[in-house]
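Next comes just one chain, in structure tokens: the form predicted on its own.
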Amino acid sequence: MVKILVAARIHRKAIEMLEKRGFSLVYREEPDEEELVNLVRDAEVLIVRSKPLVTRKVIYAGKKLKIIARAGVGLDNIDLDAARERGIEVINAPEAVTNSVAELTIGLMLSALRKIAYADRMMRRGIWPKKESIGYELRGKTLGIIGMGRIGRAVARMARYGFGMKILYYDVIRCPKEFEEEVGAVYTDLDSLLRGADVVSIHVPLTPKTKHLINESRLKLMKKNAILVNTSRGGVVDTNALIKALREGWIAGAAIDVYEEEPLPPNHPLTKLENVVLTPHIGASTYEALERASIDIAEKVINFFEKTVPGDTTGSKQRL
């Protein structure tokens, strides 16, 4: 019987699917590294979300591991090099969270431009900040999208069809002409995008090449009344440079869902600024996305173990 260690919260439907197929499930939500090392020793499958960290130590402790499954998109909490060395397959559910992250991105744009979060904070303090809460409309503004993958494209469609925004985008790979024509997207270099956009939205993975892609020099290229939105990975933006930009007025504001250090420490400088909207890495945190990602991962795990055995001409399946 295949043992699956579920080390993060997944939807009950996925658990039921796996149990019906005869898998043995052990559930421990977000154990620390030492506990994870002990739990993974006899597991063939490890299921995680953005947490816990699947370190080299964890991967080498899992002597029987065949799959590490991420119920979501990003894989930066998994040591991919160690998994590759061990011949462990790493799978994820990239399409499951697309809509949820895109909707949050649009919500953060609105919150920053219309000062919704700021007005709410002031009201709770007994202040009526009507004059101070004058903001900008989203309609007709220029949106610069850095990274036009699944989520970037979903954001582009929402922005274009919902708010009539003009779309600039930068990516290492240019999109097909059909998509550019669909949303009126203009492909450009990163510096030109930063100079021309009223709203800059980041949708790239964290890699050595994208680490601090948005730094002090690039923040200085942005318009004074522009806002920066980041729902991708915290390390793509140099936090210290962003704090400086917000304090000194290089840009009008920011809306951030991801951070270089998570959870964001108490009394972090970002929490002291009124021109930034902060959310606790909730891009994929919808009931719908959790269900989609969990079911997608469950189906992929089932398919992996039920595929035809190589060289077996009888069409028999691997036994659970």
Ligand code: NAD
Contents of the next structure:
Amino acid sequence: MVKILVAARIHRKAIEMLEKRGFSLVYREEPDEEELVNLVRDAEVLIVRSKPLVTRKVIYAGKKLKIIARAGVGLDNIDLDAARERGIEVINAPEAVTNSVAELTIGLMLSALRKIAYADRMMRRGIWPKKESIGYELRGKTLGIIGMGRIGRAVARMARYGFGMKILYYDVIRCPKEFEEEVGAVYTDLDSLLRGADVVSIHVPLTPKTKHLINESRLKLMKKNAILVNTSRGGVVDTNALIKALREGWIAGAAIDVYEEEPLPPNHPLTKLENVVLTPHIGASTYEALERASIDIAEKVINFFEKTVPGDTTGSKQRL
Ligand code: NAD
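Since the one above is the form predicted on its own, can you give the form predicted in complex with the named molecule too?
Then the entire complex follows, led off by the chain already shown.
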């Protein structure tokens, strides 16, 4: 019987699907490395979310491992080189969280532009910050999207249809004409986007090429009344440069869900600034995304083991 180690919280519907197919499930939510090394020894599938860390040591301890399944998108917590060396397939559920991250992005834009988080913070201190909380509408403003992939496109549609925003975008790959026409998106280079946008929203993965893509010189290109929203990965923005930009008024504000260091250390300089909205990496943290991601990876795991056994011409399935 195939043993699956479920090392993070996944939706009960996915658990039921896997159990129904006859897999043997062992649960242990976010074990530390030592515990994971022990638990993974006889597992053929390891299911994780953004935690636990699946280190080289864990991957080499999992002598029977065939699949590491991430119920979500980012694979930052998995040592992909080690998995490749061992011939272990790494799967994820990239579509499942798109809408949740896009909705949070819009929420962060509104919170920063309408000073929602700021006003809430002041009122809890007994202040009535009506005059200080004058903000901007989204309608008619220009949204600059860096990275027009799944999430970038979902944000573009919401911004266009929901708020009548104009869309500029930059990506290494240009989108199909039909999409550009659908949302009225104009393809441009990064510097022109930064100069022209009222709201800049980042949706690229963290790679050596995107590390600190938004640095001091690029922040200086932005409009003084513009805001920066980052729901991608913390490392895409140079945090020290951003703090300088927010302190010295190069830009009006920022709204951030992801950080170079997570969790964000207590008393971090970002927490001292009133013109930044902070959320604790919750882009994908909705019940709907958790359910979709769990079901997606359960289906992929089931398909993997139902594949025809290599060399078997009878079309029989692998036994679970
Ligand atoms: P995606 O792969 O569909 O889109 C990424 C886009 O970035 C692609 O169009 C790609 O061409 C573009 N790109 C890659 N390198 C680039 C570069 N150097 N310059 C310009 N464009 C570049 O990914 P997605 O599903 O839209 O996710 C986007 C990011 O959101 C992911 O990197 C992920 O880390 C992050 N994310 C965050 C959360 C959260 O909780 N905040 C949740 C899910 C995903």
